[in-house]
Every structure is written in structure tokens, then in C-alpha cells.
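Form predicted alone, single chain, as C-alpha cells, below.
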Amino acid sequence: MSSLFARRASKARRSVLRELLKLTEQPEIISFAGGLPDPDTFPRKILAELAADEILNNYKKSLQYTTTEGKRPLRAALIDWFSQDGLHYEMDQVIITSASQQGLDLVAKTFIDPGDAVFVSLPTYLGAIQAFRALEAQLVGIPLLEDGMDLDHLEGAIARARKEGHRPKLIYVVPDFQNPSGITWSLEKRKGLLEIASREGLLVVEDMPYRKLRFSGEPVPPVAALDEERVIVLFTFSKVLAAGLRLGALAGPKELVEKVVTMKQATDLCTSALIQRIAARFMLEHDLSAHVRKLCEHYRLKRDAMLQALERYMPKAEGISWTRPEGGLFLWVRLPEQVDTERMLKRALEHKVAYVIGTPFFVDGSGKNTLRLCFSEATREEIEEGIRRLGKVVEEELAGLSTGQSL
């Protein structure tokens, strides 16, 4: 059977992540592992509400299908949440997703050929490498500094990708609060980011799912806020509103977007109509940005606790450090160099605590001694027990490794 794969379904794999996760499942486990947004954040109560006045008294419009662009209400709604970032788009501009993946996927199929090259951080987020790869891109690693890229090796990275006969094609980034990271750029790498991208005729693909999750820091202005003419926009709902909806926006110049909606038609004629009503009329009838500030308090409060924790409870040893992030759910943990967080995994699990990997967010391998800790879905009683057990797996890996002894 396997003769009727097309070729990049043969190459294609399972996400190591969600592989890995099956194991953070067992009872007792406290997992710092799944980038959820607390379920106890969603306002159930009221999208319940919306959800029922929509079916019972909207179902001609709610239930039907509906333009491959996306209901204009919620398009309109979402072209002044934008504004708010200093993003300044018209009707035609904006189509609405299902979340930022498709988005994502629909870059993939719209821009990109097989061996093209992708430009992306060393890490990035993991549904980018799926979707990239999907359509057979050749995925280029850039190292992500403490304020962004590094747009000297990013500038030698594309001189070679072209030497070696692949066409650069577009840069991937998630300025602020990256997943896996937390790492936000600073502004002056974003302008650096456009002045190569303009300069090497490239897209710039700005992902910004934690954007309005900051709690701390002042705001940096969108990448596409300096130049809307080069980059394009994916935004969710999954993290200010209800991961389930599964429902997000693309953005940026009109030429590029209506290619897109082409591409959209052919995989899935439209996003829900309902899901599309509710959202906007939470949008319009109960101010999302109150919302949104309420998260921010939450979330403030857990990633708080999880650095008091890390303080408190991580060996102090040389080669050990951790990002502390202005927002988003993530924060980021380096080990030594000797230590190989997939092997310690093992030994985490018998300690009751669950992390996830830094390996698979890297696209050249490296990573092996990195881990991404996420801090939104556990209490904060949940976060000081687990980093105290975190503690005590990586105390015991290291003399492990000191006597030879490390599983």
C-alpha cells in the first residue's frame, strides 16, 4: 500500500512533540509540557449564550455556509483589533482561519515550491516545521539570540541557500513571546529583519499568537507595523478567547491574500459560520480587550511563581539558565552541554513531572540539552511542586553524569 503515497506523504512524520506528550499522561504527573491555555480561562458561560442565541434564532446564517474570506462582521472586528498595533488594513486584506495553523499551511501551499528555503529560528515553533515541510521547503536554522535573530548569519545563511540552488523564499518568526522561547525582539532587529527581507526580494511571515498576552515590558510595534507591504499576519483566537474554536485571521498586502483565498477554497470552502458569529459578537458585545487584560493578570501571576520556583529549587550549577519572558505561556531552559533532556525525560516521568523536549524545535538536530516549560495550564501550587521536582532530575542527571551513571 505504501506505493500510493505521494512523496511528501511518505516523508511525512508524526509530530515528535505530540508523541512525546502521550507519555506526560499518567495520573499524578504535574506536566509543564502542553502549550494549553488554562481551560479556566475561557468564558464558557457567555460563548454558551452566544452559541445558543446564534443556533435558535441566527440559523440561517449561522448554520449555512458562508464566503471563503470569512464573515465581514468578524473582519471588521478583527481590522480594529489590529489597528490597535499600529496595522492599518482594509476589507480585503483579512481572511479568517481555522487558527493560525491553516494559516500556516495556506503560506505553505500559496508561496511555497519543493526546495525552496525557508528561513526560520533556531528554535521555532513546531506546526511551522510541519507546514514548511509539508511542501517539501528546505527549512534553513537561524540562531535566536536573547533580542531576536541573528541577522548576520541569517544574511550569510540565504547567500548560501542560493550558492547551493535553493531559492530563498520567505522568513518565519514569532517576535513576541516566541513559543518555544518566551524570547520577544527587540526593534531594532525587526527593522534589521525587513531591510534583508527587502533587500533579498523575501516574505516575512510574522506569527503573533501571544502578542497581546504581555505582562510585564513595553510593547515593541508589530514587524508588519514598519512594512505592511512585505509581510504577512497570523493571528489566533486560541489564546486570548478558546483554543477549541479553532478559528484565527491572516493578514497583510491584497495581491498576496487573494492568492491565498484561492488556496483556501480548494481545502476547505470556509471556515464555520457559527464559530465566526460567536467570536464576533464577543468581540463586539463583550470587549475582548477587558478580557485580554484579565488573562494578562492571570498568566502574570503563574510565570511569576514558576521563576520564583526556578530560583528556588534549580541546582546552581555552571551551563544552567532560563529565559524570562514579558509575556506569552513559555519559558525556555538550558542545560549543560553534557546533559540530553529526551534521555532525562525518563527520569522526570518516574519524579512525577513532565516537560517537553527542546530537540524537535530545531531544525538542524541541535538542542539536545534544552527543554521548554510551559506555565498556563498548572496551578500555582502544581508549579512550585513540579520545578521542585525538576530540580531534584536535573540535580540527579548531573551527578549522574559526573560518576557515569545517568540513564
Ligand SMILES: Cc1ncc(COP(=O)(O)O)c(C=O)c1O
Given for the second form:
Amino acid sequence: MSSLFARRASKARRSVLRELLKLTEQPEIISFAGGLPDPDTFPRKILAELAADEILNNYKKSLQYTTTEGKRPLRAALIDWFSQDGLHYEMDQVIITSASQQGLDLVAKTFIDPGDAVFVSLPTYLGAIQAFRALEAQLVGIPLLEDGMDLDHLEGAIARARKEGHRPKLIYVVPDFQNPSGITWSLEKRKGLLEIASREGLLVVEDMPYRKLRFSGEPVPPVAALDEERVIVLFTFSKVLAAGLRLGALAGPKELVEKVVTMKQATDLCTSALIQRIAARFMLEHDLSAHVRKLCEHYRLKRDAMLQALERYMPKAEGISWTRPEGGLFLWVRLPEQVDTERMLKRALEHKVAYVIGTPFFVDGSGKNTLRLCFSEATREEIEEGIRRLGKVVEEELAGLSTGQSL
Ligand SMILES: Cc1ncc(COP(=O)(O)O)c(C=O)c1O
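I would like to compare: after the form predicted alone, may I see the structure of the form predicted together with this ligand?
Below is the entire complex, every chain and molecule, led by the chain shown above.
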């Protein structure tokens, strides 16, 4: 029966990362591999009360279908939420999605024909790679520097794609505390990106799941706040409320959003009315901003614990560096060129520590000497101990390389 698969399904491969993640889920392993928010931060009691009240006392609305665009009170609450960041939307510019992964899927379905060029950073979010690949996009990787994409490289890549017959369509970016690198784009880079996108007639997709998780430094305006006509924004409740709600939003120019709604209709008719009502009531009756401030404090302590442990335990060898994110859930480690972090994972698991290898985040297959560390789930004590173990792993790996032996 597999001969019945559509071409794009035949091409789809199971993610290597998923297979590797299974290995990290053994007891005693301190894992920085996950990438999930800390479940202890989910406001369980409030959510349970709101859910019970909605189901018992408001079932005619909460257990019913709703519009594809989503519930108006939630969209209105989100319009207020976005305005804190200088984003000014009307009701018909904001729709509710089943979290930002659906936003990505809908963007891909609405804008990508097979072979269209989509520009992403090296590294970029794996779920975006999957969503664009599923629609047979030609993914073009652009190096990510400390303050954002290498824009000179981007211009050259757009010209090359055109020459090779790939229609440049969109640039996908995560400008705040990117997954996987933790990097935040400077204002100059955000403006430069828009100049290029506008000159080349491209859409920018700004994915902002971590934007509100800023623990230090000053916020930089979202790309969309600099040019609302050219940018589609993806928002999610996953990192600021609870990932299991599977709730988010997509916002942008009205005519583009209207088309996305049509594509969503075919996908799921609507996002859960119950979940939308719970989130809307959380925003209206409880203080989401105050909740996010608590989250920031919680994650800041963990980030600091990880940065301090890295300083303390990583070997002081040339070619070893890591990012110092001002927010989000991740930081990114670069090891000397000769290190292969996939091969090193075996040694790490023997030392009972786990990370995510870098290569799956690179559309050009590079990044062999990189890895991602997530600081959200482990306790501060586990972070200290886990990084101590990782330091030992790297030390042994480097020693093995210099004597020509490796595990
Ligand atoms: C950059 C980025 N975009 C989108 C998502 C998808 O999140 P969700 O579908 O839960 O909103 C994630 C999840 O980790 C992410 O890191």
C-alpha cells in the first residue's frame, strides 16, 4: 500500500532527532535535550477552575464549534497583548490557531508552491523546516551571526535562487531568543531584513514564541512593528501559559490573513472553542503579564545557573564557545571543528547527560560541531551537575581526538 503515498509523504522522513531523544529519556540521565517549558510553571489550579466552569456552566458555547477565525474575546485580548509591543492590529488581522506549529503549516500551505525558495537561518527551528519541507519548499540556509542573519549572504542567496529557477517567497525568522541558538536580532538587522524583503517583494514570517520570556537587557521591537504590511506574526501560548493547550495566533495584513483562514477551514474547521474560552478568561480575569514576569524570574535563575556552570566546567580550549541568551529556553554551544556532537552523544549518555545535536537545525547539513542545551526543565542542582558531566565529556572527546582515538 505504500505505493499509494503522495510524493511529499514518500519524501518525508522520521526525524533523527526524535530517535535520539528517545535515547536520552533513561532514568539517571540529566537531560538538556528536551526543549519543553517547565510543567511546574503551568497555572494548573486556575486552568482547572476555568475549564470546569466553562464545561458546566457555559457548555453551549465552550463545547460547540466556533468560527475558523476564532473567538472574538480572545482575539480582542490578543490585540491588546500585541499592542504592548507596538503591534497595532484590527480584529480581522488576527486569527486563532492550534499553536504556532499550525501557524507554520498554514503559512506553508498558503504561500508555498513546490520549488519556491524559503530562506531560513543556519541554524533554525526544526518544526519550521518540517512544515516548509512538507510543502516541497526549496530551503535556503543563511548563516546566523551574533546579532541576526548575515544579510549580505541573504541578498546573494535570493539572487542565486532566482537564477536557479526557484521563486523566492518568504524569509522565516525567530528574532527573539531563537530556538535553537538563543540569539536575538539587533534593531539594525531587523530593519535591514525588511529593506531586503521589501526590495525583493518577499514575505517575512516572524515566529515569536519566546519574545515575552526576556530576563535581561532591553526589548527590541518586533520586525512586524517596523513594517506591518510585509510581516506575518506567529504567537503561541505554549511558552507563556501551557503547551498542552495547543493554542496560538497568526496576525498580519488583512488580505493575507483572509486566505490563511480559508486554508485553515480545510485543516480543522476551528481551534477548540473550550481552550479558546479558557485562555480568553485567563487573559481577562487573571494577569497574564504578571504570570509571565514570574516565569521570567524562574527561567532567569536556571539560565544563570547554566551559564555559571559552563564557565566553571567547560574546558578552556580554543574553538569552544556558547551563546549568552537574554531570554528564552535555550543556549547554543560550538565546539572545535573536529568534534562531531552526534558521535560524542554516546559518550555523553555514558556520563548520564544529554543534549540535542546541532545538525538537524541546519538545512545544509552543517553544524556537526554544535549542540543545543535547554535550561528550562532541570533543577538548578541538576544543571550544575549535568554541565559538570558535559564538561568532562568534552574534555575526554578532545583528548581522544588529539590521540587519534574516539568512542
Ligand atoms: C521557534 C518555534 N516555533 C514554533 C514552535 C511550536 O510551538 P507550538 O506549536 O507549541 O506553539 C516552537 C516550539 O518549540 C518553537 O521553538
